[in-house]
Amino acid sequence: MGSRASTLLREEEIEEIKKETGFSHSQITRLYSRFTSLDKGENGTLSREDFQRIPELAINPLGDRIINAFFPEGEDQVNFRGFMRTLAHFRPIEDNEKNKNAAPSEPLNSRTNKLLFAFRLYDLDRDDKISRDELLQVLRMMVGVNISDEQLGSIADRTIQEADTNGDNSISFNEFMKVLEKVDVEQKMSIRFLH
């Protein structure tokens, strides 16, 4: 079996991720010839370095931080499978998915599911919090070394003072759903797949 047969993708797993992600046959074979283009070894899976190929996660601030979320815990490479079931986070909410309430489990592109994806970006030693460190290191990466730690430091403070509610210092993940209630997560969580 050379290297080329194992380009091609099975048309039961497609049915598959079909099924697991709510991607279109089309899109899954799009994101697979994406997939292979960026599988430098031609083994199967990603590596970190593969994924710091993408221009778009290069000038990132949380480039890193994302590429992260594609890898399970302890792994340090993703297989197509796994790679999709993270892009999945991202793929907006059809009109027509938004009052199926038969679904057996919530889809991965849900509100929730979406917020929780956002939540791990910053929930760095995965305690389920986000402390006032960690908030820190994000702000840092976002604003970059404009703003002076002070200044960082009152707006980390800020933050956690306004969704803090039981007053342990640090936003659990249902704090951080309720601070963001009111945003358009679909918007900004989005990214438009190739049709």
Given for the second form:
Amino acid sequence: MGSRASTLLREEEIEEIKKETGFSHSQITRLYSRFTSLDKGENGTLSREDFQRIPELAINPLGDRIINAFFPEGEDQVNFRGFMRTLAHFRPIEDNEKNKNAAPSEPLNSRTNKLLFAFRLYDLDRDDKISRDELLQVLRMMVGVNISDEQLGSIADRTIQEADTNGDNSISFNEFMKVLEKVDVEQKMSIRFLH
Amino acid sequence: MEDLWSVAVGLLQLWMFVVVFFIMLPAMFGLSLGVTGVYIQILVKILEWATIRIQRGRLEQPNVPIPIYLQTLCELRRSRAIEGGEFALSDALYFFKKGLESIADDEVTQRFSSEELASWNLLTRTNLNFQYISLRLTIIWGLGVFVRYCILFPLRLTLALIGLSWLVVGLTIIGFLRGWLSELVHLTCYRICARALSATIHYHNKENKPQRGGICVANHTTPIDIVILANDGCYAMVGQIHGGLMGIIQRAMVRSCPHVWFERSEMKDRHAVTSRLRAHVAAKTKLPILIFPEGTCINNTSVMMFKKGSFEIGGTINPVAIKYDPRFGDAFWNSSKYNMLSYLLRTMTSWAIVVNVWYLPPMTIEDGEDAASFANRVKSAIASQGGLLDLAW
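Alright, leaving the form predicted alone aside, put up the form predicted in complex with the partner chain.
Following is the full complex, with the preceding chain placed first.
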């Protein structure tokens, strides 16, 4: 682990990742050693199987969705930059204060971007709307086999009814944000990384 | 009406009598009536019985693995204010977060949550995967709740209030006198506070106790560490000046022994900090400094990277290993989850805090060794003594 891994990551790359994601130098090196330990094929990229090997992720009901989020449209491999970019969404928000040279545009871990990330985890076909089917899929993954289709259907209908304001029977990103207005997204979607 | 009043007064008097004579006075003189020892032994027997029952219960029940997410789903419903408790869009956030955590997870992020117990210790807060097994177990648990909240907790609260107020008042008065009297006051207050937190402390290798002019270094799990160590000797604390209640206590402490308190702005200036600490150590008559080089609270299963600043001061380092017994109560302060007050409440309503303190022989920096490797050497010594994992980070 340790020193061997960090020599494979060049300083310029670390600086670029720092600017883009806001992670600190030590966080980046540590996550790089995590990346290499997951990369069993040792080719500098991770495939879906590499993720599925993580036991806690395998039993997570939404594990597949999460793994999907790492891979850009149509691709099967993710490199370290992409890995960090996805993880950056879960950086705690207050860390932004300490990062003086944050990107001029909105940081990856802002509340809006966190919500956008969550929205995309629901919205499988990426048409910027959570349809009834997509919602049903996530529901089915979360509750398993104990609930009947009709019950699940009515839960989905109720959720859409509560959220949908423009009557198109699906949830847009703005409606999604409205529903989660009162939720402490900053806390629910942040992981504590060590400094 | 008057009868009721006199009964109440009588009870209060009895209560204070018990508190003062059976707990405070022995505590002040460092004696023990042995009640705690017996209590701990009974508790161990009950917990062992409970463990056997749980294991037997698991074997008897049909092997239906209850998926963890169903339980967490139930918890999510309980914690939400929405009526009816059905699905909400925010439920999924929990799983997203857990998933990302397991991806980023390495040895480090694990250390910031409480240790999982191999077997349930009859406290609801540690009940992760344990379901209903038998009526007897539930009764014992109910009894435990009653004992902890209605008997032990008021007792500990009274002690804590007495201890804290005595600390502030006593130190302010004694501040005008110096020497061993102020040390005695310090020790007394800390002992009362320790009893208030129901701490049972076992000290090992007392011959290695830090002497004046030395630096004491220990692993950090909770702010209670200070109380635990100060029960056996006086230390000079290093830290930031806080406002409020903590600030009052800190100012009272400064009047009697020279502690090293910093303003928040000074803490950023490492040179200022180091030179003040050096000055303190150089004056060999001052109390040993107590430093926690990890810099933050860790969950007591491992020791994390020591910040090398404390090891650049020079002088003798006296390492101390602190290990809490997780069966009786979770001492780890998860500062992102609980604030100080709720943490103290949880501590005072757990069974007990049983802690082992090992004093290690003093170490000094060797020729040609830099501060970072010296810090690592000390860290490994503490980790191996305390039975903790020595992490590379």
